[in-house]
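Encoded as structure tokens, the following chain is the form predicted on its own, with no partner shown.
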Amino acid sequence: MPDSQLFDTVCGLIRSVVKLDEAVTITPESSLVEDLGVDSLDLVSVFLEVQDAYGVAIDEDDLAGLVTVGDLVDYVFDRQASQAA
């Protein structure tokens, strides 16, 4: 289960990239594109911004599958699990 740092750290990375405002409200469940108004562009530098920070490599093919915050924040956590084996 990944933990709050975790969480907060992608929302900041989320918050950079894409310029939110603070008042903005970020969840787990909050959707990246509906949610949050990431667009394509955005939401490419946003996962790049993610490798970067956690070492994690986002393969293509899961792309589809990260629709919310939560989706992004488990599979990081998830990834990094998988590398620490």
Given for the second form:
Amino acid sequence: MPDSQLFDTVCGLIRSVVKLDEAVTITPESSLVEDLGVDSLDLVSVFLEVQDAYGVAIDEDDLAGLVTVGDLVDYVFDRQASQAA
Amino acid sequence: MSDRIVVVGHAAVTCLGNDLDRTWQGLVAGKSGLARHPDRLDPGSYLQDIAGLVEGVGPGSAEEDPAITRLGSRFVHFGVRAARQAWLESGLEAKLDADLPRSRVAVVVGSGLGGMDLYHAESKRAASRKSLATGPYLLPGLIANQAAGQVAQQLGLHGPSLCPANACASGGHAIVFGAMLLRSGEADVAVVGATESAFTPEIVNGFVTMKALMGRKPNDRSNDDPSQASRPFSGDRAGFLMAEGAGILVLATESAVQRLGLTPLATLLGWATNSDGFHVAQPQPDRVRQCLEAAIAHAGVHPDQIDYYNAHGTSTTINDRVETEAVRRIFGDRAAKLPVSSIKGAIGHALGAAPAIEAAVCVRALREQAVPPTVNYRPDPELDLDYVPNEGREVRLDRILSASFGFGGTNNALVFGRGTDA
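Next up, the form predicted in complex with its partner chain in place of the form predicted on its own?
After this comes the whole thing, all chains and molecules, with the earlier chain placed first.
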């Protein structure tokens, strides 16, 4: 189960890429594209920032399943867990 | 009679200042913007770390342009900054749509190398990743025409958009191509110039290997004082020094100037381009001279009517010799009295942007009636022109010849006249 620190860090990475208005609240259910307005290029930038920050690789085949912020946080958590195992 | 080409905006971003005012003041004061930059990108990986780098603007800086934060290449930021300044000066923003359709404004902004800094940084970053991915903004920031694209996007211009990539002549070719678009009726106004930032180990060290850029030299006078590294036409010149920056002019047809009530700053009286067809990097003396002669002829003036030659003056052994000989042949007995100077002593060589920076400086020189000096000058017994050594000079200026030459044997020359000629 991802902790709040992981969620907060991912949110920070998203904000650093997308330059979201501070008033916009990010929740695990927030859709990266629909709710946060991340365009196709920035979406890749977010994934790369996450890769660099956590030293994980995001498989291209998995990208379509990363719709919400929660999806991305869970993915990072699972990847870290599998690397640690 | 052909519609004359008028300069209605001019700007530059250089190591002497982030606008043309500061650049000009530094130039005429005989200052140099060159310094050591050992901490840029990869400390210890440069064969020469003296350079003329722009400070305080660009990606990640305090004055970063918020409209282009995603594009991490410095040349795009410099080009957009200079274009915003020149466009503001022109007063054309208020004329758009109602008096000047956006489709009638061309953008011709060149670059010799494009976003090499971004390429270098992204390559390093990608090498540390667990995937093979590179950033999605690498290509948009790398491609040489992105500065032209961003100038058009940020200023909202929809005429032709071009990016001459003609090495160290790029900015001059951009000015020529812009003028040709105006002459041909393709546009009424053109934002022209060039921008460059290529201070990466690969580029610097490659130029050093070619012996075009001055490598580290024991006992060189630049060791204690980096500002003396670039010394065009001097007896101890030893190659150019890398610089970055941008130069932009806004050109308009004379009829557009009159119709829109614009203020003429200078006139682009004539121009010429030609090709050496000779060597990958070395200039061909006859072709260089012929290019200068063709520009003077295109301007419809006699060589005696040129008051100042703004030289390419790279500080390489061969360029400065070839240029000096061309001036001797074209101007004859008058050559020894003609003021000739190179601002590359003060700001280094900004490659493709250099001709456009120099063009902006020439327009300012016409307005100020003053010639910037060749700094760091020490005589060379074989080079005997008046290089305006070390101190700027007030001179009656009606017409200026400015030239630039690029690897691949591509040459251009421009003749500017006073704005009151328009």
